[in-house]
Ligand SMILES: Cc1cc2nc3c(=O)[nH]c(=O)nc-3n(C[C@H](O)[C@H](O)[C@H](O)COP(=O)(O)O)c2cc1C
Amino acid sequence: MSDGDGAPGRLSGRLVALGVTGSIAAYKAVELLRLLTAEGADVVVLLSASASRFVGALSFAALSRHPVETDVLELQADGRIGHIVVADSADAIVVAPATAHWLGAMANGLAADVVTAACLATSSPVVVAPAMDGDMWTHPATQANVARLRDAFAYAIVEPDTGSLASGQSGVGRLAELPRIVDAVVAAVAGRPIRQPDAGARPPLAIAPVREEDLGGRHVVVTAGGTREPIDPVRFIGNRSSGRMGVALAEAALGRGASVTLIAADVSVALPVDRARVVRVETADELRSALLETLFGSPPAPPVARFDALVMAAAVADFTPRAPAAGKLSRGEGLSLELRPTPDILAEVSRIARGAGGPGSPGDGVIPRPVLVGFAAETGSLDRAPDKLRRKGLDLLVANDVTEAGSGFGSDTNRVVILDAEGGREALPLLSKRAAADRILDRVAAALDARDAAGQTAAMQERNA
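Write the structure of the given chain, one chain only, in the form predicted on its own.
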């Protein structure tokens, strides 16, 4: 970002944590956030419980584009502790307004709220702008706490101004003018390198803006995570998939009104078990069985489409041990494994859905025809992706280079290319996985709408024939 004349802001590229505590001046923190972002800062907000009684988290989330941290026990969607992520990645923490209560708690290390906890956990500079009644500010206890923060903790104190106070009196205690607080933040980070330039290590972006429920009434099936293929009861062959992309797709589909079945192998993120039907599997064979039953029902009955779209984001092993050992193998000089290929599950689903094979598969496939989306994790080049799309008979293929920074397994971001059956290619910029999920589902929703429109047109033509 930049200031009004187009020059880079003084906080360009910086992550600034804005701690807001329970003063009536909390409403000014919204404007402070705007000023910090105008200087180029990426701002994440920490809100104490008492502060939320003066100003709501929604205002801060909308302006910062980050979820607001309000609870020391709260975990982020990927399982990380919110205030610790802030503490580990912020270039500076600014507490404005800081109440007398907060000054006392901080001076004595009492981490009862996210603001204090983040300050205790960080090694970044801390800027404190107190605001309170004049007699509270001048009380020896408050002055002692401020002195300790300044002298023992090396916090930068932006002392309050003199003016009208909430009590109706006039005196010292008024929150400092906001540009002065911004200047103090700029001074605190001057000469320091950007602490955490990797977006994936910073606090995640807020959940994507609420979209219309364009998948309302649809059944979307998503697979996520990596399969584990057993060598013996203790060891397995696995992969680096965390399941983040698949879970983001499930969350995005739920947010757009879909009924979601999530078939999850090994994942390292929380699953939406309270809002989606979640089926846990471990191996490729288990995933295949669960997926075919979910999509088409149990054999030997002819398959019937029980879904509108399948998004196959799981990382399915290509090979599995032919004969897993019944007991734990002992350590030896070496170990030789005989592997067999696992079924190409997505290609099999496509053959059944399109009517090109599979037990009981009708000649014309299932009606209405579902939308099939595959994923291709490549290394160094996406040249093989178009052939995968064609071979598997897919509507869309989402390809990414997992060796690219911020786009590999386990990251919170992804840079993907969406290929379609008509030869189209859409390269997306580096996005959060939730934002990438919504861009993928934009294409799925459009394809389903086009499918239904074509079906209605064909039905009308048949009736008029």
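Output the form predicted together with this ligand next; the form predicted on its own has already been displayed.
Partners and other molecules omitted; one chain follows.
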């Protein structure tokens, strides 16, 4: 082992691609990754779409320090094709756990997922550790597929163990003990030269790119978390927002030199209280008051822009009880709640900032013109998002489908689409929320730079007129 005793690991200098498919045993792949790393291997992970519903890409990315390949149609940040880079640079590919479905796809050369595509494209040894229900394993189809992989493709098969299975039954089909899989990888590469010692030709590192302080001198206001609307002193109507995306945005903006105000409703993550101005709120009404004061100052003074960009990531309730009870309600005969709609805070901010009416709004809006970013958490189609962007007068709208695996509330990752006022649409791959935050702030920083450049040009033209 390479850790602890100082001796080089048996996979020292090797790049091992770990393909994970959608078995209940997928969680064991996290430990397998650790064992391979302990043997000195540089590990890059490929996840089938089903696998990423069992284990999130973030754990693998954090432990492997490489972005995780999840989508066969997604290019790497530098434009390279991820599964081909892996196929061309890995010393071995180990598929563990391998599902019955994956064995069938592989036996037939069906390259619809990153794991199969990489195996098809590689000339390196492939090690396969199947895991499944006992009857699936003994089915002639599975056995024929395994035989083809072993005999026709010369893949090393690490036969599953006998023991208790996820189905509650006992039988053959359990993923082999992990040291046995590591030994099979070591045996597969034995005697072969290291395939690609040049790190530049291997998959990229997942280290967040060092960004210059491109938000230095800017005041970025971020809202985060879910509001709670009181029913009585002990009960409330809330939502599933964890505040992760908003806090990631605040952290990312701080990292890029911005001064940050974070208006936080209910969140389940730590807040950067030592580096940002943090304002805690509970209800939609409280969030509105705190936000308007932060952005424009207190009435009756005319609104002035006290911010450069607002990123409205909070999940603000659309409805609130019309008359919360002063005392705790008893169970009684049941309860009917009358709800009233809450104000559309972002639309109101936009009206004030853009000068299209609203309380105390000057004719032309505030100067300099702030950048307004909204979020749209949708379930299913994102079709309504462009209309929301237009209606609210936003510069950018970040839309995501919160029902998608690995996206939305409570998850550490997010797959978002950034829409802009010019009709542009940028679909980002599944990213950690921090990486998604940086991609959103790339757009904010660019919009602010464009705003300033336009302001300077206008001032010069005025001087020269």
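Positions refer to the first chain, counted from 1. Model, not experiment: these values are computed from the prediction. Take the two forms, find the largest set of C-alpha atoms that superpose within 1.5 Å, and that set is the rigid core.
The two forms, fitted on the rigid core, differ between the two forms by 2 Å or more at the CA of Ala152.
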